[in-house]
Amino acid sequence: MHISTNPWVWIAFFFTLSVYTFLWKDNFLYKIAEHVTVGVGMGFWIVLWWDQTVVGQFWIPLSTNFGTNFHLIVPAIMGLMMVTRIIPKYAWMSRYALGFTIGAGAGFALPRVIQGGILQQLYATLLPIDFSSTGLGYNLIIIIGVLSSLIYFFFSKEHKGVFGGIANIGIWFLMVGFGATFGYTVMARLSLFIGRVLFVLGDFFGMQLF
């Protein structure tokens, strides 16, 4: 075992342990790691925004060909209106830019949500039935799961009798779906933890793991 002499590895090791001290309690080391992470991330995104958006998408196109790109002045003005949020006297101006941004974002996002979330689900449900033994079982599970889940969210009729029984089946399918999503989230967090353990043992302590 050979401990690394690289100062950047030592810094990464310090912040890794500082974050995991939160498992004990909220403490000063965790607050340092938290503030540094947020500060570095914010600084990175500000530089990236300035370089790619302000300079790359506004100043360079406007300065090289003003006649074709003069319309870029409009979003630039709206961006400045957003900044007026920090000035109480002129904060009302930011509402117009914010309202336009939210409206445009909703308009762009709504078709993508319908296409990716609703229509694709309908397409998958309406695929031709595979009449093989395995395929037929999968098709039946999909059909029953979709219909029973939809019936569960149909509140115009009281969930009693056969209708209520089908709605209860929909609850089971929903719980399986939520459980799978939660399991995927836990696996993602465990993979991050394993990555940090490999860093500490491999990069910091110099252990040959594989």
The other form holds:
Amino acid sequence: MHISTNPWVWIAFFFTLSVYTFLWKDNFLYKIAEHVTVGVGMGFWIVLWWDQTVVGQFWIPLSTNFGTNFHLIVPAIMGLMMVTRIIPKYAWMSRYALGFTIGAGAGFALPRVIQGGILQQLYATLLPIDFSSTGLGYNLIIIIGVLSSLIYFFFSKEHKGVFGGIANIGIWFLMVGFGATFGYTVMARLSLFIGRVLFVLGDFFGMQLF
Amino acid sequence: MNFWKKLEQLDRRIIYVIITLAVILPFFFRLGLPISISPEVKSIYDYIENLSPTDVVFISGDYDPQVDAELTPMLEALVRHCFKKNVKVIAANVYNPQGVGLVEPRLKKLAREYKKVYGVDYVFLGWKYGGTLLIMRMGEDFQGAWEVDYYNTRLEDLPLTSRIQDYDDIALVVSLTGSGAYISWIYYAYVQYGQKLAAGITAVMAADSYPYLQAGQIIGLLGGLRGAAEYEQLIGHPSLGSAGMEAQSWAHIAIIVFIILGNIGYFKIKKK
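In place of the form predicted alone, the structure of the form predicted together with the partner chain is requested.
Every component of the complex follows; first up is the chain already shown.
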């Protein structure tokens, strides 16, 4: 065992322990860690966006070659129009910039989302039912799962009789889905904790872990 | 007060202590629990295994420090595999600038370990504003989309990136993410350009991503620390992921025991 002499590792160790003290109860150390995280994160983003976007994407291209980059003034003006939201008298100007952003975003996204998120997913449920040793009827389970879950979310007909029975099967599929998601969530949270334990044992205490 | 009643009123902090012990003790007393390989992890391994040394894998570290523990082991395992096979690597952080500080040092460390030359065997692009627009532009004009690498060298001046024109020159894109970034890669790179994709995601998102795998929109999936551990086993280099898996297994056993005891207690008390 060899405790690290790197001050950054000590700082990270201090904040790791500070965050976990919350498990005992809310306290001063946790609050320090929480506020530092929020502050550092926000500061990082502001500097980065200023440097990469305003300076990198606007100021440098415009100041080095105005002739070919003068069109950048248009998005810059629209960006300023967004900021008018903080002045109630001129807030209406922000709607034009927002309208452009939403319109362009939706225009880019809609055809691809329909293709990738709906049509290709739909094709993936139109499957041959295969009971061979490789297929094992999994495709049938997918088809039943999709149809029964969709029927559960069909609210224009009362869930009674055969329709209600299929909707109930849909509930079972949904429950299995929620269970899998919850199981994975537990695994994820533990992984993050394990990550911190690896840091404390490996980086701070210098233990050989693998 | 009987046992079940006491259990119902158990201080939550005792549970925290038990879970902490379940996570820490396996690092000192290893039982060597096996790690089985799932098909979705194997398919990524097989795909990279069959690439030639001229092929390029683009890895986008679309994540931040909060999920570093789950995704960095994946990054290291994937880059290690590519370097072992002499496959070229272009790494970037398309969706998350906070990933720059996580990906760059790991890439440099592995490049030193495998004696890879910057600009020839691998390139790091860092982050650039754009997100989905950047993904789309890469499909039309890769060099125009990025212009310079992380160290401000023009892409046409680097041997590796000078030959990349669009997605046709990239064999595989892997999105490592703790958000829905991999879905954007599906919509904007796979749907529009037919780019082969794989995803390395946090375990929280893994269950939701299987429809994309089943639809063939991604060739494979690394889900959480477990996915990283499986990949490490496949490349024969146990590392961060594998080190944590035993702790993960014991913590899961502890949680399963708590759930069973909690349910038995609930029904016993309800019966009375």
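Superpose the two forms; the largest set of C-alphas matching within 1.5 Å is the rigid core. Numbering follows the first chain given and starts at 1. Every value quoted in this text rests on a predicted model; they were computed, and no experiment measured them.
When the change between these two forms is described as the motion of two rigid parts, Ile141 sits in the same part as Val200. Rigid-body rotation of the smaller part against the larger part between these two forms amounts to 14 degrees, from C-alpha fits. After superposition on the rigid core, the Cα atom of Pro88 is displaced by 6.0 Å between these two forms.
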